[in-house]
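Consider the single chain below, provided in structure tokens and representing the form predicted alone.
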Amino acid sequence: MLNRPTLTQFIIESQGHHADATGDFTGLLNDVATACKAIASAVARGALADVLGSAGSGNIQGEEQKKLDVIANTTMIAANEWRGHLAAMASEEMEHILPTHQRGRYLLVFDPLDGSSNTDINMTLGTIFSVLRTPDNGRDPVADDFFQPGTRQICAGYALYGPSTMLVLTTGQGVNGFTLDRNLGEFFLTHPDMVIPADTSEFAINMSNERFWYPPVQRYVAECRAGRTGPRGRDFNMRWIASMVAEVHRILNRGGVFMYPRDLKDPAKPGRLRLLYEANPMAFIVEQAGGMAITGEARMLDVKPTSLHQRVPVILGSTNEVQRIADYHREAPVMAA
């Protein structure tokens, strides 16, 4: 593992690319990192730690929150709060943003642990995170520093808590993934250069809901289940993990397409992701690996957002089936996200 980069080495080179760059930055991805280490290590004790089952709390979307989500929101903050790189962060966990103690450069917005309706089955779970510029005003942060659309991303990222635990992030140059040796305590760059294959025959989708999809998904699942006998002329296969983390990992090592659409299970709803801490970096990290993300008939990363816990549908992966996807909601337009 010695003759492979670090991931505070990797960043460190990264940063000296850049004539402005003061080493905050690889800080703050340092004090992250930690989080992670942490969050891994709490996961991976479980039931031997009790860390598992319900908190017997609700956190501001109204979800059941696990005892493994307070745990995982209460490390990152803890890691990030003091060490004066952040000027606040937001949290799915959270309501309102938190301010930190200084006023850093940077702000942070997090899913501490995605995928937690898995945490009693040990499935695997992650963390996802992005990192936004403080706006230059003098004043003291408020929610609306946050809503920058996902263009405006220094940086996106997700850990991966499965059989060995991962880093995988964007800074706008490629994807690249990291592995935690856990003998050692660092993470070293196992995965450079992530690129998602252009084609698939790989799509990920929660079927229980296919009858409150509006028309365009329903034609793009029924054609891939229709395999070779249908109009696309090829077999297609069909995951469903229920962890976001997981279905991207999967599409970025081998390729596929991930939707949580829109549909009419809540019309209230226009979504079930939260942009700025789900939708976003996940479609920073995948299309900085040549991979697509939309709504359905809009970009994803050039959403304004208008609230900290936002929802939006969700499509993204491999570039020519999302296209496809897109295609289908031009020809029968759904309402935009």
Ligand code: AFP
The other form holds:
Amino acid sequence: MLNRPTLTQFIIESQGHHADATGDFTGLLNDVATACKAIASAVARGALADVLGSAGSGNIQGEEQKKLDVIANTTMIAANEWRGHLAAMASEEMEHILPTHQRGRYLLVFDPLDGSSNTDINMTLGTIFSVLRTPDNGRDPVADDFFQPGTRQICAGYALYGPSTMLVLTTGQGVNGFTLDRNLGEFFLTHPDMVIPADTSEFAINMSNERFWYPPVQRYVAECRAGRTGPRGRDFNMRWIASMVAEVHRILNRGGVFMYPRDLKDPAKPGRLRLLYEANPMAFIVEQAGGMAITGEARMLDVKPTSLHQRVPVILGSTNEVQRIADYHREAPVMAA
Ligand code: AFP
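Counterpart to the form predicted alone, namely the form predicted together with the named molecule:
Following is the full complex, with the preceding chain placed first.
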């Protein structure tokens, strides 16, 4: 095992290529990794640690909070708030931003526990995070500071709490995956230079929403389902884990398309997933692995955020399939948002 670089060694090594690196960013990533290890430990102990079930509270999205949502959020805050690397944090579980105690150079955005409907059934969960630079304006942090398009992320990653715990990371120079050795308490590089195959015959979507989708997505999925007797001339396979981390991880490993498109289920919501906490970090990772991420009409990373908890339609994965879905959107008659 020790012939593989640890996450810390890997980060220090890559920071060495930046002449102006101070070690601040390395420290931040170490703190995030420490939080992920602590969350992994709570998730793994499950019922034994009495962490399953509802917390009896709701978040800003109006969703029920699970005990593990609260634990993961608190853990991420505790690991970062006094360390000096951050000016503020924003979390899917908090209504407002949380300024830290020093004016650090970075902003941390996170979904502390993605796929939390999976907590009570011992299925895969994850943590998603993204790092932005603190604007150089000398004032105390405000929510506006977080409204930077995804192209401005300097790092994005996720921890996957599955049969093994993994941390997958990009700093804009490709994507690398690390597996946690639980005995040593260290993440080791196990998946260097992850690349999403451009072609795939696998898609992931919540089919129960089919009647609410807009025509381009209905067309794409109908063609996949028609298989070898349809216009695509080949069979497709479908998956749905209800945890974006798990879906993206599968796509990074063997290709595929993940869709949570705009639908008419609740006209007040242009999508289910959150731009800052889910869509942008995953879009950065997917692009860095050679894939594509769009809203349908636009490149995800170009969307300018306008609110902390903004929702967006998400379509990402293997380039040739995502490009096809983008083409279907372009060919479709203009739809009311
Ligand atoms: P939660 O973390 O709130 O459970 O949501 C998970 C998620 O945001 C994303 O990870 C899944 O892909 C999607 O929601 C699942 O949504 P459905 O329950 O509508 O299938």
